[in-house]
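Presented below, as C-alpha cells, is a lone chain in the form predicted on its own.
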Amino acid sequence: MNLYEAIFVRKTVRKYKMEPLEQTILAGIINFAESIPHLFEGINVEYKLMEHSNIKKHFSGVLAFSAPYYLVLYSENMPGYRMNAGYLMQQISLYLTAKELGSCYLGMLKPRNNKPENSNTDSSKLDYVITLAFGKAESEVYRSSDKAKRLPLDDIAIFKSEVSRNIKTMVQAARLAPSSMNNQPWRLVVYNNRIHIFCKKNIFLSGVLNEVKLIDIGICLAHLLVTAEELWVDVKTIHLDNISSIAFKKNDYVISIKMY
C-alpha cells in the first residue's frame, strides 16, 4: 500500500495495544518524516518521538486517550508554517496506515515548554506545532471510503468547468481529509486547469484563519499533492494576489493549486 491508497482506507484510531514497536520500525517512520519534501521551501522543522510514559513530563492538557507513541512536530514560526506542519504530518498519517499502524491528531495537548528540549537545531527558532499518537490498534486499522463521515462533496467543491477524471479523483481525496472536530472547513472552487482553495470562516473570529485550521488546510494539501503525484498530474502551488484582495464573505482565500 502506498500513502495515494492509504487516502481511501485511513481512520482515525483512538485504541491502541500499549506494546513497543520495532526500533526498525521506529527509525523507519523517523527516516520516512525528515524526507518528506516540505510545501514551503526554507522552513526548518524538527520531530521528537515520546513514548507514553514520558509524554505528561512534557505535556499539560488533556489527553483523550493513550497510545504508546506520540510524534511531535516543532517549526520555525515563518509565512505558511502552520499549513507545511499539517501537509508534513498527514503524510506521515498515511504512511503509518500504509504500514497498518493507527494514528490520531491531538489538539488539546499543551506544550510545557513550547521548544523542543535537546534540539539538533537552534531550538530558540522553533515553536511547539502539533503531535500525532500512533501504534498498534486495538481493533481493525482501515475503514472503506464510504464510511468516512464527511460532508458531501457539492459541500466542500464547486466546479466551475469541466474538468478531468484525475482531478476529480483529487477532490475526492481532499473530501477524506482528516480535520481538527472533524469540521472540514476547506473549500475549494475548480477549473479546468486550477483548484482554489478557501477556508470557511471563524464566526467569532471574523475574517481570521485561526491556527487549527491552517493546520486542517496543509492536511487537505496533502491529499491534493499525493493524488496529482500518484496520477502523474504536474503541479505547483501559488498564492494569487488577484483573489487575496477580494472580501468573501464566508470564506477566506488561502492558496491555489495549478495544474499543467
Ligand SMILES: Cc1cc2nc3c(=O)[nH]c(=O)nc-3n(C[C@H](O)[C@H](O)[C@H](O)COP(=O)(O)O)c2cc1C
Second form
Amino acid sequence: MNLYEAIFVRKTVRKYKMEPLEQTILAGIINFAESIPHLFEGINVEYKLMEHSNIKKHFSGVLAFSAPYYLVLYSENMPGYRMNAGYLMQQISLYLTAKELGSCYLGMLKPRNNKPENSNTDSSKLDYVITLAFGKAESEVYRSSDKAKRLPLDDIAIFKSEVSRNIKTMVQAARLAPSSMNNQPWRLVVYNNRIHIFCKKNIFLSGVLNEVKLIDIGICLAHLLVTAEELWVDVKTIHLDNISSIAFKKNDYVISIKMY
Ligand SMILES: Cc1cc2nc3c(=O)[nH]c(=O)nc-3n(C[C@H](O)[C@H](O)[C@H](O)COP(=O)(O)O)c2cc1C
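Mind sharing the form predicted together with this ligand? What's above is the form predicted on its own.
Full complex below, order starting with the chain above.
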C-alpha cells in the first residue's frame, strides 16, 4: 500500500496494543518523516519520538487513551508553519497506515515546555505544534472510505468549470482528510486548472481552535498533493493576492494549487 491508497482506508485509532515496535520500524518512521519535502521551504522542524512512559513528563492534561508511541512535532514559528506541520504529519499518518499501524492526532495535549529537549538546532527557535499517537491497533486498522463521516462533496467543493477526472480525484481525496473534531474547515473552489482553498470562518471559535484549523488545512493539502503525485499531475502551490484581498463573508482565502 502506498500513501495514496492509504488515504482511502485510513481512520483514527484510539485503542492500542501497548507493545513495542521493532527498532527498524521506528527508524523507518523517523527516516520517512525527515525525508518529506516541506510545503513551504525554509521552515525548520524537529520530531521527537516519545514512549508512553515519559509522555506525562513532557505533557500536562488528561490523555483519553494510551498509545505505545507519540511523535511530537516542533517547528520554527514562521508564516505558514502550522499548515506545513499538518502537511508533514498527515503524510506520516498515511505512512503508518500503509505499514498497518494506527495513529491519532492529539490536538489538546499541552506541553510542559513549548521547546524540545536535546534539540539538534537552537531550540529557542522551535515551538510545539502537534502530536501523533501511534502503534499497533487493538482492532481493525482500516476502514472503507464510504464509512468515513464526512460532509457531502457539494458542501466542501464548488466546480466553476468542467474539470478533468484527475482533479476530481484530488478533491475526493481532500474530502477524506481528518480534522480536529472532524470540523472539515476546508472549502474548495475549482476553476480550470486551479483549486483555490478557503478556510471556513467560525465566529464562535478563536485562539487555539482557530490555529488548529490551519493544521487541518495542511492535512487537506497533504491529501491533495499526495493524490496529484500519484496521478502524475504537476502542481505548484501559489498565494493569489487578487483573491486574498477580497473579504469573504463565510471563508478566509488560504492558498491555491495550480495544475500543469
Ligand atoms: C489537528 C487534529 C487534532 C485532533 N485531536 C484529537 C484529540 O485530541 N483527541 C482525539 O481523540 N482525536 C483527535 N483528532 C482526531 C479527529 O477527531 C478525527 O480525525 C476526526 O474525527 C475524523 O475521524 P477519522 O480520522 O477516523 O476519519 C484530531 C484530529 C486532527 C486532525
